[in-house]
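Only one chain is shown below, in structure tokens, and it's the form predicted on its own.
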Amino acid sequence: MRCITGKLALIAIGGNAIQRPDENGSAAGQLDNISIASGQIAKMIKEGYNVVITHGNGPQVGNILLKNEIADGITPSMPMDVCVAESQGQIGYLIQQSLLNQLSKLGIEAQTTSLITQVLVDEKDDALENPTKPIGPYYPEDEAQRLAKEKGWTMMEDKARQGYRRVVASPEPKEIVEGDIIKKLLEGDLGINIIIAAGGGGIPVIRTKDGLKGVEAVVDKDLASFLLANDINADLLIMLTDVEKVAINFGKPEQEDISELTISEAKKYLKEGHFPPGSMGPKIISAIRFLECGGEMAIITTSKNLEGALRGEKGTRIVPG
């Protein structure tokens, strides 16, 4: 895989880093948050990194589904896979624009490409019957209980953000359908071309005798990001979220923020239950898989701390060992 002057980094921008829990999700607000990440990414590109970007969509696709419900009977509701595609277009556009503007400030000529991306899942995956992926806004406990009763939603507490969210099925991603196209875009003689792909974990699809078919689910962005990072032989997997560091005993008096984890330590803490499935768990699993497949390093931190994390001053690094 060709890098322009240096290492290839896959950067996964979390949905909660784009729309924070206490925000209403306006386009202007999301763009402000994205500009923090894109400013840091632009500096990376100036330093010689080649970059591929993925992004989450938990808050955003949840809001799209809410609009569907409110407008039911007025306009046709779209299935979840179509809503994921819609979120890819919305967020991809904001990242493209913001990153181009940040690169222009640094005097760098570049182009960005957002690719509507499908991800293959197994129709027999048990996860399709066991919702774990948080989407939409945060609710206080009493409202979460009401929604669960009235709408039949499965709700899960997120202690890190002190609220409850709806959770939906999240099957394991098996293959990036457009993976070959992404590799060809990277290998082409296109100068600085930043690719934005697998938004929201990709649009979940299954193979049928008639071809691909979307399913009612949301794929975890971090697990899909590992797949793509492995496909393109990335050196670094960087996951941007709304907490600076990974912690064990989170929310307890003995909470401990961690600056560096080895694979063996990460596996140990994961087994002990320190990293929940709907929160830090998928990030840790993705980092472990990435490193075991030959990746150099994984980083978990906030958008504003990316530059410091690359220097080892901020965030959490997961390394072989």
Second form
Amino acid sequence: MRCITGKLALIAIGGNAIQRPDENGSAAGQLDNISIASGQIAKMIKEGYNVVITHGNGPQVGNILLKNEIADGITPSMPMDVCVAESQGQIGYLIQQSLLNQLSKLGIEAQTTSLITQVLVDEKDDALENPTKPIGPYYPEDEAQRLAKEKGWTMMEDKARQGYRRVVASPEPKEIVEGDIIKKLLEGDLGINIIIAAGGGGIPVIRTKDGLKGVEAVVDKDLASFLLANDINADLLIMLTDVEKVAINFGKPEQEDISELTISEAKKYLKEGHFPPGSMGPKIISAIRFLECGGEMAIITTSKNLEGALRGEKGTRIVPG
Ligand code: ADP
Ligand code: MG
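Provide the structure of the form predicted in complex with ligand ADP, given the form predicted on its own shown above.
Following is the full complex, with the preceding chain placed first.
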């Protein structure tokens, strides 16, 4: 067994940091964005950090679903859980290769691997009965009604954009099914090895009398990242997104960017509604859970500012207290 020396960091790369909203999501474009994160992560590894990587998949799984729709009738449409698995494969591959290339530029011999990861959710979770998370393309009303009838989808109107979208459930993740094997891979005698796991928050599954079964839902990747960070006893939880710092009064004239937040300040601002569900909320909740389970520090920043954030000069640090 290899003893892990140096600090262990769980780094969650945001789906929006891989494909920005104004980009079409070409493989080359995604690779360009990923290389910013992997360049910074490679430097961390050179400094002696051990790293496990998770990533979002919002924009990517949206594109996969759209392709399914367009090809419907020609090739069978895949259920949500299979689409999430597909997104883990494509994004994992890009991160895996990009990181390997960046490490090799620094003269570091390492191995990277992406692990298809399932996440257990509770079949009694109320969220499964109340789909709220919009995914995929916008449809006109008549098309939305047809899809609801034919496929049993829940469709919700988005008044601002004058269209209907499919909404799926976003249940609370309870357990990383592959958590143990990820920990063993880290401890294994393989030299420097970097694992990419729980992509898109993991593939949501429930436990049935016949075993595990995929569900039509998506799991928030930051909440799943906390679970994995806890499983592997990470020292740091780093969430890379598209804002350099967490703010209070975000988007308002009195917006104030924050460099350091204690647990109690984070809880207070969360209660006051500064961190909405579905975006900054789950990052802050995960940071709080992580620190309360013994984690040392959580960091929220952009890929570009990772190095600066580790030096305490950039981003937002969330610390005990
Ligand atoms: P990711 O793909 O990285 O998870 P999200 O869109 O889920 O990205 O979360 C990041 C977004 O959260 C930012 O782009 C920003 O628009 C939004 N946001 C909401 N509240 C805040 C806040 N208080 N401080 C900073 N960003 C916030
Ligand atoms: Mg998010």
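Keep in mind the model is a prediction, meaning the values are calculated, not measured. Between two forms, the rigid core is defined as the largest C-alpha subset superposing within 1.5 Å. Residue numbers count along the first chain shown, from 1.
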Kindly check if Ile41 and Gly191 were placed in the same rigid part between the two forms? yes
Work out from C-alpha fits how many degrees the smaller rigid part twists against the larger between the two forms, would you? 41
Angstrom shift of the Cα atom of Asn130 between the two forms (superposition on rigid core): 3.2
